[in-house]
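This document opens with one chain alone, in structure tokens, the form predicted alone.
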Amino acid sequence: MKKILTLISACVFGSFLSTSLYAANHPVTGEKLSADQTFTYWHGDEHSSQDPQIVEDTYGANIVRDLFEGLLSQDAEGNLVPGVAESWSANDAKDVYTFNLRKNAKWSNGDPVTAYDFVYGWQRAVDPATASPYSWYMDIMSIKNGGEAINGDVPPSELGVKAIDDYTFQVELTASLPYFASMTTHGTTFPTHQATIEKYGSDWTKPENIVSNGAYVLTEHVLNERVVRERNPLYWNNADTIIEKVVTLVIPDESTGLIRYLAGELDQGPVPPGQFKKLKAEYPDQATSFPRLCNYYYTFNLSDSGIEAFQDVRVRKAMSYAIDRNVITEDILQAGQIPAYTFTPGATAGFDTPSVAFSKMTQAERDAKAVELMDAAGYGKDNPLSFTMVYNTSEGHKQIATVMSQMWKQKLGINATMENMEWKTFLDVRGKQDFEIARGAWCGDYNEASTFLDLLTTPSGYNDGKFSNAAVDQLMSEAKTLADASSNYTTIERILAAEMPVIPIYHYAGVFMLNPQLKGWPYDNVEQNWYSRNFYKVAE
């Protein structure tokens, strides 16, 4: 028999008489609203890709989630709401999940969203031919023969998805998953319409060839310069969404993005490395900071392409113990971030923070660790290490490069050659393994601790250092059929600590500046899923 896991309501707001002409007050809240609704935003570097089975980047999934509509999304809060899906259920085994879509969910060209678009764009994610950088993320969700269709052991058709009919799409697992249905609100996930990307290929993300069934189409974009998107009349509660356009602006330099927020030119811009504080005492209530289901690391190229020193166990924990990350946290970043001795971050759902034996040590106690262990392995000052460090442009990356640099020669006699790279190059880089030691930072795709520690299990496609550890393999395999797993992810985090494959350097805060005409913003949403369809702009 089949539970029922949730059926909410999406009517938020109640519907808008037109799509152009606005109440003069919102019609929950009664706050006026701006006549100009308009959400233009900063974004550091330019985006992966606007195609749901190959955007790999947060810039790109906010963007995504906007042209796009999956089986279900996230609220204020960060829990599950319907999208397409109205509804849900899961057999008593909670290995077969099945969504009951609505009626009236259309793509932008009026053709109706049916389970075959999400059964194609499933299909094609696993699908070798695509070269989806994601695909490994289908393979985790544990559906019947998605390994296997990513490998090209078995077609994508035999892929466990199917249509029930039309409007009912059904979902196959190898393992009972209680948190599956959370999995869904990832774009890899969304549909994608067919006849569109075979009549053109690559170029069927262009504006003027896209078809998408989110509350946004794409008008525009401009490599290297901007994204926007604007309302669309065919999405299915279009009565309901307020912001009129949404513009993404590339600007590379925080600094100049502050800038320009300031000016007035963006409602949401960045607040460059140490501003914080100055910020918030200067624009108290556009100066913001909150927990983030992110880490930021850096992973060394343990392949047979890596440096022969990264290969010791003793190199790796010394360069880990003699970053002091509270400067970082502290004196360079200054907005909440909290210091990583663990990789899964503490704002994990279900997830305590173990205790691992390096967090537990003075700085002064590591420092002295690690000298000894640069000593057993053959390196020091008469005997230096020498590597290139890569991030991707930006202040913020150069400056916390910089001085783990500085830690390195001054603590280890190291020297590190740092070297910044655009964004496409550096995912293309690290994704070769064609580096020494790389920065890796990672948001939670969904809100539970194997989001995170799956990224350094043998198979992940995102475990760009190679890191292969047969315990951890084991213990993220059997952690799938656990219904608590904190006893096999705190081995695993005790195992990392002791292997050092990655150095953990901080967990997320949510640091912004934000215009305080923009209402809705999920701060109490960790995994930061937002949609500029539940924003509003109210009158100065």
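Numbering follows the first chain given and starts at 1. Note that this is a predicted model, so its numbers are computed, not measured. What changes on going to the form predicted together with the partner chain:
Assignment of C-alpha atoms to the better-fitting of two rigid parts between the two forms places residue 256 together with residue 276.
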Given for the second form:
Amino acid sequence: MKKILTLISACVFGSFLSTSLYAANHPVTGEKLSADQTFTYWHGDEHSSQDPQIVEDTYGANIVRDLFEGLLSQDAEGNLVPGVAESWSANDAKDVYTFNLRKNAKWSNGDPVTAYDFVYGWQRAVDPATASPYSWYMDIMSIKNGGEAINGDVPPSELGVKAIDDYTFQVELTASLPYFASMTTHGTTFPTHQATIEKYGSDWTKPENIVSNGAYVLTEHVLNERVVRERNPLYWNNADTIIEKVVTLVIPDESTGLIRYLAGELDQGPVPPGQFKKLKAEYPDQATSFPRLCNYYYTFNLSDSGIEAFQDVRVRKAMSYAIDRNVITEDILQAGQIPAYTFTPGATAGFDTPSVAFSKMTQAERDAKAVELMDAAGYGKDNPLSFTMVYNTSEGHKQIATVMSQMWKQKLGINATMENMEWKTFLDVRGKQDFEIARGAWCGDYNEASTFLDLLTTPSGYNDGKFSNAAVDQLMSEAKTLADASSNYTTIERILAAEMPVIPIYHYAGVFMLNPQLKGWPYDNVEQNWYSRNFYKVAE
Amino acid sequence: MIIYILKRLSVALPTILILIIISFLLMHSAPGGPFTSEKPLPEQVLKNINAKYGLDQPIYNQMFNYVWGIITEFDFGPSFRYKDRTVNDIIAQGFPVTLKYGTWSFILAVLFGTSLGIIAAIRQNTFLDYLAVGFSISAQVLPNFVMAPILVLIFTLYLGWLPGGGWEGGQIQFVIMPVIALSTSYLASIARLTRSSMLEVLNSNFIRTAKAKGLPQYKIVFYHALKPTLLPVISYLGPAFVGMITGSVVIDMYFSTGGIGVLFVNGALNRDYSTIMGITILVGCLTITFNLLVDILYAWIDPKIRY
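One more: the block was the form predicted alone; return the form predicted together with the partner chain.
To see the whole picture, the full complex is given below, headed by that same chain.
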């Protein structure tokens, strides 16, 4: 009897405890929290890896940010906030950065997170044996011996990083880099646990082996189905974490993803192309759109293998002017995308969108100018220009290509043949300059205009159109050392508008469905670096 | 018979080897590679990655190392796309999933398909026959990529009876829709095959004799007609079973089951050479095995066939 009484009182006390816990209010906003603090969201594809130094895709980066914590993190606006580093400083020349680590940061096995873990992680990133696809990121961070270590010219131990003591991490750069600290929010720079990696090799990221230092620990990973992570009780800021469990569901088909969202299986789900307007009307508090750091463009092949007509700047400008971007963003995409007249999205930090001449004209004026330019170049409806435009197979790309070719045909008499290609074949063709004009898109790796404009410099490996302009190269190289390079970027955009090596079409919008109970989504962080630990679910 | 089986098995190994060589060469001849991406990697980074995965070696070396790894260690190599996994891991996780929903689909398709075919045949030109034929033709023309979203729409969104996808270790509620979507067209084919085969058998002389002797219909159908009826059906079942248990990209995509069907297609699109090879070899081995089983079953059912 005594036992039964104890059991009953334990149950009553337990349920009281859990009720009081779940009925808690948010410590800052005071909102009543939901009993269910599981955040379930959609990924369109399986992620590449959950190893910070190996991961190379956005989906993987989302998971890595939950499992690991780097020196610095971002807040809801994308501003730098302390991560494992409590504070940081740079010398006057801005080529030596020192990070002071917090003493209460722990790995999920209880080990303290020290500066040596960062030294190990960063050296691992540049080690040719790791073969990190993002090792180049360490090189563009200008870390001393970064490039040399990647090339195998010096051992990774020569990388310009050191642990002054357990809690002081120092980085030596080859050049002054004012925005260096902001680059340490990237997954590649996160610490990794040496003993675990050495013990398990490539199996170290499996749920049963992984040791991580983020707000969550990996508890389940079923390939192409789900990734589950649960709250890490040893995380230094566990007390302020509200979401208990994060579940990623891999749903390749967006329509099924939307159905599952509407059926209540997901807190965040996809919006299939062309459905945003309808969903926004039906679920105004759930269908969400905000600017992203990505652009969509067509690039001319300006190398020797390109066609002669595209060497003429008048043709390039005419073709760009003749595209009515509003038709593409408002009638085809319909999800808050922004018509683009510059290569760099306006949402990029520290970038003053220049009012380039053709962006100020009306479309009628642009069309008239296009005809005039084309005429001057010797082409017109009587002597039509013909070429092939290539894009990778996708219904969305096809629609845009169709509209573009129609606009060119009607306004300038151009005969553009559309050719779609399977993704890897397309990349191969574009990378080998085996095209005349090709689709392109680019998402920034960090929130700074150089992540876009580097693409159009002569030495860039990503410059598939082979545009080369000495002034652009000079301005970009200068920009690296300037505290405020925005005027350089503005000048470059003006040069691009005058030279038109690419036709900017639109700047992306992030679109998804979000459960109105889920709060804390960083809409204003254009990089969309979100951390589940900052979310919470309010009661219905 | 045993000599026949041994003969077939001795041909199987060279067949698999030829399959490996052809697939390997075809894959490598496709434009682009596993590490070609929208953001092309700097030359040195690509070189390091190629070195790690042995892609810097001549193709015959790569092929030899690959086959050698399989023979000596049963190692199908690391996946180039899912970098935390080996192909062995991927198949070990995905194959049981497809095996489960594939086997259930097979059982469902065979049970209902043959029953439907038999009913249609013995009630030829009646309402039941028209219903069965009508159903199987509709099921045949309704592809599973149409069927799958319709099922999700009805059972998940409108009725709220079943989860819209996932696997969760293969609990029944996650298996129902994949099985229905996958089995329907197979079921229809089996029904039509069974019906036409049964009609042919029912019109043959030995059945006429049985009828003349005054045997009841169920005895004629189950004791005399069923065995010869199933012969053409069985030759269809071997490849069909392999097709079902090696997964369907549509089922895996719509229901997020984590099966190997979607991996195969993604593997090809991502040029994940090792994953494609692993699954190709698996499908090859299963096809050879089940074709052999069908042949053995044939001999067992049909006394006219002797090897």
